[in-house]
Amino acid sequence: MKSFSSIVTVVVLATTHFLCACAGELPDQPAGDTTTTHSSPGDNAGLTLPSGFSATVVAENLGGVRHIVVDSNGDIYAKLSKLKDGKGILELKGGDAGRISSFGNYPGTGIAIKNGYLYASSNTSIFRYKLDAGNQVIDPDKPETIVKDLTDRGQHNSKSITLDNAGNIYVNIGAPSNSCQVQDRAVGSKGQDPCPLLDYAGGIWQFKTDKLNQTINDGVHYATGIRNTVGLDWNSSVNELYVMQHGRDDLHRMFEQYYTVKDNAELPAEEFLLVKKGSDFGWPYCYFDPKQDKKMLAPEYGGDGKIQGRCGEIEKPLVAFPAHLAPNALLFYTGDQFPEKYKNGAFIAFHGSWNRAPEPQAGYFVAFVPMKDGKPGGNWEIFADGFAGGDDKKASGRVDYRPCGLAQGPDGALYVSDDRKGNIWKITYKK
């Protein structure tokens, strides 16, 4: 398995790589990407991927699509942003976007299938429905609610979800904040401390499958100290938690005394983490630095750019990928159809980015991170591209489509959707 700092170093490079590629370079690979044929990006629905994949598109402008999830009969279930037609899900029969029905009267992310149930979530709740011996929903209008009353503030709202193999769901409550100032996103205004926020956001809560109307309450405080995670999985082959972690925001704009405009573009990393009960990443106390390889003082709470202080203690990512790019979800292959090196690999779909001016945006991709006993066993490349719809509209953030949810079809094809028009594509291999 490569070091940390190697890890390190590959962010930096692949860092270069998007902003010379915006610029209309054309820059080496980052190290350890040894996927360097690919596809024609004429082929493969627009998308560029490695030697021996393919895409086609399974249904389009549907709205914005979150997460997906697809049973084993091949249906796909998606969850909406917004209601369409006073629903927030919508079912595509066999994957046939010509057979859609739709229900829920919610909106939101998350959204998962286990064990005879499907589980969604709105910004404040998660339900369940049964399912039948066929993969239906038994009865659409009635789902039980398993979480009532979490909070939502309208930032960082999104309430994603992922089971585990023992009765247990896990919820993302994001911070309805940035760093959890007495004035949010206020210039020079200083942190809270100790953040109230963290009672009852900003980390994970674990609740069980089979209890009906549960509150914050009665479920675990798993973990804390997460800003915000819009991507988690449970990785069945180690048998633990693992989210994205949202970067914090305005180094430059709040604190310039400290921070150049250019920090302010790649600073703080994206943590890819491991989450183990009572984990403590440090938010909003603490953020990570790639260039430095450490987590460091937040400027709210007495950092300067250079001060680990309290934050020296902190566990650090499994790996750190550039700033601002926005990871909205996560999945582990657990398929056979994808080539070997991908077998419990991370897959993970960057939203892409709004606020790196005056550096060029970036991400908009799907990445891959291959697994080894449930640490990165190489560096990390890009997996899928050319969502943004070339380096021009990447660069000005005025993409065409922006890669959010995640999903593995029975057959061990990966599905990515898109939430700003609403298409789906579906990926395959063959030799």
Contents of the next structure:
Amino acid sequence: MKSFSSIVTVVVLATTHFLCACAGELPDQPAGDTTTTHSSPGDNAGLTLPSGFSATVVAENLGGVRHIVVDSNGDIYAKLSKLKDGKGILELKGGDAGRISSFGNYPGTGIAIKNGYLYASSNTSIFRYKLDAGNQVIDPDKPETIVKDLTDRGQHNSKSITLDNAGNIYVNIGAPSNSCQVQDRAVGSKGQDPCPLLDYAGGIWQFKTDKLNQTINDGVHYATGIRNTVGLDWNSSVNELYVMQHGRDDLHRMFEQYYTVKDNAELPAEEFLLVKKGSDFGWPYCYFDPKQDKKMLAPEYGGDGKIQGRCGEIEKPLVAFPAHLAPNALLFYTGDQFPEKYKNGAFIAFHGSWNRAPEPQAGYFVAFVPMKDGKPGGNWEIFADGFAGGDDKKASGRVDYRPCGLAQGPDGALYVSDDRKGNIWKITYKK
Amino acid sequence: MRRRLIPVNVVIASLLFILLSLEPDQIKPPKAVMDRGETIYAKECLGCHQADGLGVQGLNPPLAKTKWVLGPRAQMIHIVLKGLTDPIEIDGDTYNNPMPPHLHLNDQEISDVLTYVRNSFGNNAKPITPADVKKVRAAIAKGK
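Mind pulling up the form predicted together with the partner chain next to the form predicted alone we just looked at?
All chains and molecules follow, beginning with the one already shown.
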């Protein structure tokens, strides 16, 4: 028994060492990551942050908290992926987990506040609730339906939302597909060309905020060729829309003749995109290969990992993040609390990978991209890490927490939500 | 009497020992089947259902101890041949990614990988034979 347990110990240690070594070889460590200092576990609620920053857990085990928003009173609204006691939106009064109320009888992802309204989305619709002068929802049982009947076939069904300053709301309609094959994800099934899904999904639609019961035909087909987006945000410093695209899966499983297991873990990039009206980012025909720094032709459409074909014309991402990390939230920081370099920069919450298997999984952190005049002003870096709960948990994907939502508080603090257990962290800065 | 009891006890104990030591081999499928199944699992299934068979939150369902895996053999074969497009629910959690059909695998390959899954990740269920797969494939071809 004793010898058995020591063998187990050796095997476990060896495995852990092996996984750590592999994780270190991943190209997910950004260049120029000089500001991050690592505090000992237990500090900052288990998170590692740049020096001067600290974190506390403001709520635990709320359920599947997708996106969050914080109003000017510091009240936190959280959208749940699954109903809790029949409700899909939680309000934490004053950010206090001891003062929670709930409303909204639909699960979903999107939540936002703009000009006296709280906006929230189910997987098919967008609703809004009028707020009173004290920022309270006036009638939680009677929201206005702004948009309805959007596509929901399970896969990529999050309807993430953001609003501009001109009365418009933008929603992602993810493609219910990996690469628009005749038979989704099936080995040997051809890609459909043209892809019929692009008529009603795989892009961003723009709707009016003050018009009720709009359907997709009432909206503006703002951008196309975007497989799925969960994180998107309006950058008010330049008045443009930015989104994070989730790249495709399964290059090795379906095309082992062109892509190794390692290729599959490293292709394609997760893309940070500046989306203009009429933009087309090439899905399902193209994907971005960060090593070749090119949009490549997808193998369902005749690609082999080397042919660029029609994809040479397609715009490249502003930043190419490592494959499969699942960027689920994007937030342009407009607060005054954090140091100057963070002003108008982009925070991105990475939910973490699964399609890297059997290679070690990666992600489960919040990244930061400094921005200047609406373009990246430097290399991206890991801002907050430690959500996974250790290198072995990160490598296996059996993590403690998965970052999914971001919000900025009235004092300029950054909030991060997790949809695995339902924790919310508050990150603050002190000189 | 007394002299005969001891040999009887020994015989019973020996029989029990033999039975108990045989039991795992009788339930566990042959190593060759499990080895072939494991190889196919790594290529076809692991990317979604993961190395530990526990799937991915909200996307790809677990294969450990669910009725979909441990239930009727024909049901599991049907899913592999036809795929699943609707989200499925296990223990109150919904899984949204589709399961593609695996028509590129033959009867032997499907029986090997399903037998492997039914006897891995804490599962212990009756093996699936190529004949089982053939039967379901024929039923699907007839439009059933």
